[in-house]
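To begin, one chain is listed below as C-alpha cells, in the form predicted alone.
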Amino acid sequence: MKTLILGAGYAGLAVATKLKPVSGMQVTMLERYPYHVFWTRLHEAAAHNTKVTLPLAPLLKGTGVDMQNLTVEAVDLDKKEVTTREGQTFTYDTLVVGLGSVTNFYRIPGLAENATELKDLTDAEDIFSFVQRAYDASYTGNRDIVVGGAGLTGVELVTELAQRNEILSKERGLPPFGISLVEAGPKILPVLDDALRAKAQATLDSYGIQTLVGHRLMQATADSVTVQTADGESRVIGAGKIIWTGGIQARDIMRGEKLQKGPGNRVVVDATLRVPEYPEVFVIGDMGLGLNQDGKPVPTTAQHAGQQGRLTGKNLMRLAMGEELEVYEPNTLGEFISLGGLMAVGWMKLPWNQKLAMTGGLAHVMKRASEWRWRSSIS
C-alpha cells in the first residue's frame, strides 16, 4: 500500500509519528520544509524573534516514513496524482491531505497587497524586522502597527507586540509605537465568556492597545487602512505595518469530480475523516470538515488538528492490517490565550462537561503545558 502524507503541520505530523513500519506498506510524506513550526507560538517569534521550530528528521526515526522536502501544488483525485511544484508527480493508494489554510482577504481591497499575515515564519521574521527598524534612530517613517482582527492570533500577537515595545522603549529611550487592533464583530475572542473576555479587554487597555471593535476594514494602503463603524462612519487609521489575522480558509488545492467542499473551502469527510466519494483520501485539520458529536463542524484549532491525525495514523495501520477504521470523536480540552508574558486567559475541561475558568500565571502554565504534551506526543 502505497501512502501519501502532504504537509507536516499538527495534523500531518501527528499522522506520520503514529505510525511504525508495516509489510506492505510504503509511507511518503512531502513538506516543503524540514522542520515542523509551532504555528500556535508563532506570535511570540513575530515579536521577541522566538524560535518556534522543530527539525522534522529525528521525529520521523523509526516510522518507516520518507520525508522529501517538496511543495505540494497540485492534488488530483480522480487520477491519485499529486504534484509538486519541483515538477515532480506522486501517485497513491492511500493519501493524507493535512496542507492546512491560508489567510482569507474577504476581497478587501488593498489588504492582499500591502498587509502582513501571520501563517509562516517568514511572515513572523518580518513583523519581528519592522519593530527592530522602527526602533533604529536613523527610521523616519509611520512606527504605529494595525492588527486587523481580534479573535485568537490578533490579540496574543498584539500583546506580544505590546511587551517588546515596553522593553525596546526603554532600552533605546524612544517613545512607544501605537499599536491599534481592528474588529469588524461585537467583541474581541468570542471563544471565550464575558468573564474571561472582561480579562483579557483589561490586559489590553493596560498596554496601551487601541481596541476598536465593531469597526469593518474597508481597505488598505502601503501606510493605512480605512476602517467604517456600524452606522456607516468611516476613519482612516496611519500605519507602518499592517497585519491582518481576520480569518482563514482551507488551501483550494485538491481537484476531483465528485469532491463536496463546506463552509471556509473545507472538504467534507465521513466519522472517519474520509472524503465520502473518495475513500481512500483522509482530510485532516484546516482542511477537512470534520464534525463533533452535535454535528457542527470541530474548530481550527492545533487540538483538533492533533487529534485528528493520531486517529489517522492509527487507522492508515489498520487498513494495511484489513481491519476495522475507528471513528473519530473530537474532544475540546480547553482553550487558553496568551496575554504577553507570563499572563494569559482561558479554561479546561472538568469531568460532567465542567469548565475551570482560569487567569494569570497559572493560565499561561496550562497553555505550555498543552505545548509540553504536544511535544510528548510526537517524540
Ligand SMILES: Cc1cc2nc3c(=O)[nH]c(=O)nc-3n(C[C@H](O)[C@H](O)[C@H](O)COP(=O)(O)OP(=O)(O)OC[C@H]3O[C@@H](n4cnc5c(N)ncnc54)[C@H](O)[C@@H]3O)c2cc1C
The other form holds:
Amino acid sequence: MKTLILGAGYAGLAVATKLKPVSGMQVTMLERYPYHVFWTRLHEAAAHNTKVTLPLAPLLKGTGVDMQNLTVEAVDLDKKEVTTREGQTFTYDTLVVGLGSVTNFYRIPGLAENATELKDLTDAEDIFSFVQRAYDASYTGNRDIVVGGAGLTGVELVTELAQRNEILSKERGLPPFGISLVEAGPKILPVLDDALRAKAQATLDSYGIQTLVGHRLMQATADSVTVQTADGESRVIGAGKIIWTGGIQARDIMRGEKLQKGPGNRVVVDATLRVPEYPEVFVIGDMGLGLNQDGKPVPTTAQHAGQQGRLTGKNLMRLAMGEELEVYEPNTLGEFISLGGLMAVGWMKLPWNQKLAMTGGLAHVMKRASEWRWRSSIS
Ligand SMILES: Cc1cc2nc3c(=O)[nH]c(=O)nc-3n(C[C@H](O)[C@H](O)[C@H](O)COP(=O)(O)OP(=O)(O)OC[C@H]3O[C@@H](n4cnc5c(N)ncnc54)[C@H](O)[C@@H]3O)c2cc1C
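For comparison with the form predicted alone, kindly provide the form predicted in complex with this ligand.
Time for the whole complex; same chain goes first.
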C-alpha cells in the first residue's frame, strides 16, 4: 500500500511521527523544506531573528517514512496523482494532505503588491531587515510600521516589534519608530473574553502602539495605507513597512470533480477527516474543514492541526491492520497569546468545561509549555 503525506507542518509531522514501519506499507512524505518550521514563533523571528526551525530527518528516524524535499504543484484526486515543481509524479493508494494556508488579501487594492505577509521565513527576514535598516543612522525614509489585522498573529507581532524597538532605541540613541495596528472589526483578539482582551489592550497601550479598531483597510500603496471607519471617515497613514496579517485561506492545490470546499476554501471532510467522495484522501490542519462536536469548524490553529495529525497517524496504522478508523473529537485545551518578552495572556481548560484565565509570566510559561509539549510529541 502506497501512502503519500504532503507537508511536514503541525498536521503532517504529527501523522508521520505516529507511524511505525509495517510490512507492505510504503510511506513517502513530500515537503518543500528540509526542516519543520515553528510557525507559531514566526513573529519572534521577524522581531529578533530567533531560530524557529528544526531539521526533519532526525525526527523521522524509526518511522519508516521516506522524506523527499520537493514542492507539490498539483494534486489530482481523480487521477490519484501528485506532481511536483521539480517534475516528478507520485501515485498513491492513500493520501494525507496537510499543506497549510496562505494569506488572504481580500482583493484590497494595492495590498498584495505592497504589504509583507507573515507566512514564511522570508517574510520574517524581510521584517527583521526593515527594522535593522530603520535603526541605521543613514536611513532617511519613513520608519513607521503599520500592521493590518489584530488577531493572534498581528497582536503577537506588534508586541514583539515594540520590545525590539525599545531595545534598539536605547542601544542606538534614536527615537523609536511608530507602530499602528489596524483592525476592521470592533475589537482586537476576538477569540478572548473581555477581561483578557482588556489586559492585552493595556499592554499594547503601554508599548505606545496605536490601535485603530473599527478601521477597515481600504487601500495600500508603497508608503501608505488608507483606512475607513464604519461612518465613512477616511484617513491615510504613512508607513515605511506595511504588514498584513488580516486573513488566511486554505492552500488551493487540490483538484477533483467531486471535491467540495467550505468557508476559507477549506476542504469538506467527514468525521474521520477523509474527503467524503474520495475516502482514500485525508485532509488535515488549516486545509481541512474539521468540525467540532457542535458541527462548527475548528479554528485553524497548530493545536488542532496537531490533534488531527496524531489521529490520522493512528488511523493509517489502523487501516494497515484492517481495523475501524477512530472518529475525530477535537479538544481545545486552551489558548495563549504572547505579548512580547515574558508577557502573555490566555486561558487553560479545566475539568467540567471551566476555564482558568491567566496573564503575565504564568501565561508566558503556559505558552512555552505548549510549545515544549509539541516538541516532545514529535521527538
Ligand atoms: C505568525 C503565526 C503565529 C501563530 N501562532 C499560533 C499560536 O500561537 N497558536 C496556534 O495554535 N496557532 C498559531 N498559528 C497558526 C498555526 O501555525 C497554523 O494553524 C498551523 O501551522 C497549521 O498547521 P498545518 O499543518 O495545517 O500547516 P503548516 O504548519 O503551515 O504546514 C504546512 C507544511 O506544508 C509545507 N508546504 C506548503 N506548501 C507546500 C508545497 N507546495 N509543497 C511542499 N510542501 C509545502 C510547508 O512548508 C509546511 O511545512 C500561527 C501562525 C502564524 C503564521
